[in-house]
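Encoded as structure tokens, the following chain is the form predicted alone, with no partner shown.
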Amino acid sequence: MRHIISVLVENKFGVLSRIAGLFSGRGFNIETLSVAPTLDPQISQMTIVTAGDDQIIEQITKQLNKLIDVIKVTDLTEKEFVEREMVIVKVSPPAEQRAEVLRTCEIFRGRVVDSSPKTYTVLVTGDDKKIGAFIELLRPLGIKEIIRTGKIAIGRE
């Protein structure tokens, strides 16, 4: 099952590093991370997507605990919370079908932040799902570039 980690953590140096290793060195793999400060700049917070059972979670969640620089774990999947994802993708359509990467934008409340004789460089942001069916949509348009953030996640009140 896959799982949210927030990790809220001090803004040093090598911090990033030793969480990845943790990862690592236990045959865990990271599938998404999103790292920023936070309001307080010498506090940043770092959201993992990682898979595994209830027993491979724990045992993730106690050693990140365990690390001096981490200030608080929180499985986000056991609560409830808001995510997102961004994606911006380039996509090169013939010239008879450049109406049709504008129409599908609109449909997904995507925007174009760049554009060329050539090209549309789009940006969308919502869940998988939804990132994934406008990949999916833009794909016989011909997409000549994709880059994805992961997810960023929020618990709600």
The other form holds:
Amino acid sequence: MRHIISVLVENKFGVLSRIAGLFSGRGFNIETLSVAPTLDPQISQMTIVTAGDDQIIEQITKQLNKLIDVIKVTDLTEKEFVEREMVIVKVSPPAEQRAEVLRTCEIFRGRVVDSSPKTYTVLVTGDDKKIGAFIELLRPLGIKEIIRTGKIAIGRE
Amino acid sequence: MKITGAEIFVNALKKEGVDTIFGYPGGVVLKVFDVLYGEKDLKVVLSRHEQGATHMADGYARATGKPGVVLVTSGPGATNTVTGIATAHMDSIPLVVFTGQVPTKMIGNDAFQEADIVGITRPCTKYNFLVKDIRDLARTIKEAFVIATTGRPGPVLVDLPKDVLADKAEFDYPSEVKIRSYNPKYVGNKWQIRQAAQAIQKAKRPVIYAGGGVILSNAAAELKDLAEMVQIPVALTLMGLGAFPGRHPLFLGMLGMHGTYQANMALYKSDLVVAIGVRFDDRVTGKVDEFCPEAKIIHVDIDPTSIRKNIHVDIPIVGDVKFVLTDLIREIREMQAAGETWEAIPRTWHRQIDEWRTEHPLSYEWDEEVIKPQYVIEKISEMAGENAIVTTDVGQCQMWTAQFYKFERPRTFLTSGGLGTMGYGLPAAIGAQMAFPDRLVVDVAGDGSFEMNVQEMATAVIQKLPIKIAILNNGYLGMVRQWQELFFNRHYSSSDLTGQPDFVRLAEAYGAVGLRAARPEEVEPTIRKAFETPRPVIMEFVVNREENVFPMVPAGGANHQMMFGAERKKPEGRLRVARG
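Form predicted together with its partner chain structure, per the form predicted alone context:
Expanding to the full complex; the earlier chain stays at the top.
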């Protein structure tokens, strides 16, 4: 099962490598990973999406907790949480379907962030399902390039 | 007054109570060695290889319980410590390893003797630091000692760039440091401890399975109390030997791949396994599905990741062994005092265990002509006394020592358990003898392992350390050969060491004493002579070449299906049973 694990870490040199090394060294899987500083510039927040059975997830959270630079580990999957991911897609549709790109974008409350005579670059945020559906609709229109941020997630009050 | 980084380093070590540094100099750390020149309170032991220095510090740490300290230069000096660090890491031994580094401005430039040692050792240290600013130096050293020695201990590496050692700053050594993300838990959960006490109360076939955690936590006395008050038999892991008296009637011996029949059977048939300071290593469990299939498991360990890593645990208790056992004993006493029904463990369980003991005792086939390695270990065990410290290399020599030597006290058996590092024994013996100049220190080596760090003979001689090295010389990589005999059609591929040096003359070349025994009747006089000689001695025992370590659980096999040796061949009247 997939789990979204939120990790607060010291914002120090080498921390990302310690986390990545833990996953690779113990054969755990990272699906996505995002890192950025929190309000306190000395602390960073990581959101890691990983998969495994209960025993593996228990090991992952324990091993993360064991790292000296890790301040707090929360498995969001066990709670109510909000998740988002952002995707930027560069589409190069045939001339007659340029309007279709805009329409699809509008339906998904996306935005066109760049355009050229032959391409549109559109941005959408959402959960897995929404982003998956958006990509599937754009695919027949001619996707040239695609980039995703990986998930970020936050617990609900 | 501002002093240099090198002076801060030396002052900080003194504040930590360090008395011995094991090291090797080189370009970027010359400033530190210059401060150490003529220093009276800090003894520097110059090894002949940085791996040797690291194992020496490890041996010192295991024998004393204090952190071992290493100081080496950058690049190759640093990378040479990696095996030693990984050895300590696997066995949770507190080390603080200081490596020199090229000046901060040159880091990343592929400078001369530059290695990214912090990157290289990240997976085999408990933590590591690169000090980039002299103002962080003192606090970093403090943090390194704190992290190495608290919680589950382990090696910590501190990388010191040349310019940081030359810069100047005020020396302000913190008496304590708080690391917000590091708070090891020492006291076990009360409710869980009560659950454990109740499980013990109900158990009909309980066994204690204890390991290195008992020694690290200095909890041998508590372990003995617990075992005796409820009369639970005790099996130890390789790392645990010495944590429970080897001649105690409740002692089952070592368990696992080369464990005793009674230990493995007791776990297999047990209804309650009390696992204390252990990590269910594969060499212990064998086939996991058939490891104590009928038992409820209580697991005490300071490291939460050890719990439920390999095996399902019913009552996990995270905490320091000494704290948890003290609380558990108190809980049991209270239950007993409150007059709760406390049935003694059924006699039938102890009787069953005694049957297993007599069914397949540790044994070997006696030979009038050829020295049996097991006999050498038995004799050393008899003659060395309880206070002696024994180190080993890795392979057959290590397993025979674990089986046939009777360890009575903690911190008397130093061996590389987790990593299985050949070449550990000699430098570890040097480290232990540095810590305890007046105790007998014996290294049981194989002729293969011994040569992996043979250069440290020079260190032993120069430091005038009267260590005794017993080489069980079979001219093979014995354990490799044993596996090849049993599982690879006797294809002794690259395991025949014929052409070894003359170890007696090798000893003499180093300025040590060399003795050789080639017949069984020479064993005892050789050991006696070595023990009476106040200098480093190599005893070469020319042993039966194709002796095997039995019993044995084949890799991946279940522990209750053991292979036996001597008795399998049924030699008439020549079976020699280990004395208990």
